[in-house]
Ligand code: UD1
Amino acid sequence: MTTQFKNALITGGAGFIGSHIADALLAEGCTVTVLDNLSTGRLSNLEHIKDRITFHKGDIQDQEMLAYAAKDCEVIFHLAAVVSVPQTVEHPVDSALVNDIGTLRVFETARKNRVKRVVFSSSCAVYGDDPELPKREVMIPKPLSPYAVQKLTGEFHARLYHDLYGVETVCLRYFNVYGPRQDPSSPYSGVISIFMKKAASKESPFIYGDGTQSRDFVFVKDVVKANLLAASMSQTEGRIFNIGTGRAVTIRHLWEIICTMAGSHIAPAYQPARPGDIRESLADIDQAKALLGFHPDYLFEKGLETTFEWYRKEA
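Output the structure for the chain only; the required form is predicted in complex with the named molecule.
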């Protein structure tokens, strides 16, 4: 893909998804700046490219720092966020200062510094537990956590900055992202990162509920591709797109595939279902296909193998 821009800022670029966006932008010949406060991100995610990017340790709540980091940028990929749902439940106000006000500051920076486009990382969390499947962008959101409300607020601000100020904003609602560099350290980390770590160290995982609940897992490199398309494609400004695969996998089947990959069959320990756990999640990606030209490249098995190789080396 040839990008339509040369200078990009990634907020949250030391994190799981942001660091992969940095890799892809460098491969496209772009100049990359990262702004990250390293709250959940790690410099080790950028170690291999540290001499080729400009890194600023700073907070998106700091408007001056944002303006400095965004100087000469044509595009901002906005990923910085308090990403843990339980943390936003525990700290609804502090997390809103980052996820709501910080996001607003990113859009304001774009407006003041004439940054052409902002790609905002939203979440399928905005759909809540509405049982209707697959999830389509036109469905009425049902946010069930401060995190989901904050992402939805970010989407409204994105729309406002497009309509009122002409900033080209594009929102991407990621479904369950997985891949190398995802941090498995918390019980609320992505299930694939947790299962990979368990399989690599030949330990038994917990499966909450009966394991028949399902998710639309999307490989991180496909999410990167969606971001690059969202930064470049015309007729996408002011819009929202689901980013998933359109395929769902049960948690029980997920563990079976990982066991086959690892070559050892370990029985999972079943635990009571998590309170509020959503049974099924599946993206309708027709809009992303039609307008972004987004087609996931990674079949689930291929994405899992690439991911397992990484966790095996890390274990």
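Alternative state: the form predicted on its own, after the form predicted in complex with the named molecule:
Below you will find a single chain and nothing else.
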């Protein structure tokens, strides 16, 4: 695709999704600036492009640093966040300083620096445990965790800055993103990254709950594609889009698939469900298809195989 901009800032750009966005922007000929405090991001994710980007180690709570990093940028991809639901449950105030106030500072920086557009990474967590499936953007949010409340607050800030200040904002509600570079080292990491590492190491994973809970897993390169479309497409500003696949897989079946890929038959260990976890998640992506032109390129099995090959090499 051909982007409509040439200078971009990625907050959280040393992270899993952000580093993949940096790759894609460079491939489009863009000048890329990354701002990351490296609390969860890794410089190793950017090692292969370090000479082609401008990197700033800094925090989105630092307004001066944000303004410096955003100088001359046309688009900000805002991914910096405390992304662990359990961590926000344990530390709601600390996480709010990043996810609420930090996000507000990003929008304020865009306003003051006359940045044309901000693409905000939101989450399907805002839907909560509403039993209606699939999840549609017009549904009333029912957040179950501080993380979900904080992402919903970011969406409200995006709408405000669009309506009140004329900053073009687009919010993307990611469903369950997976792929190479996702950090499996924390118990709060994405389930696929943890399962991949366990399978590659021939170890048994924990499954929280009974394993019949389901997720709409979307490959990271499809999420990158959605971000570039959100930054470029006209008449999408001020809107919210689900970014998923429209297909759900149970956690128990996910482990079985990964075990098959690994050539093993290891039984998982079951633990009580975690507070704030969602039972079922499935995206309706009709709006993203119609207005963004978004269509996932990666079937689940193809994405899993690509991801497992990466984790096998990393194990």
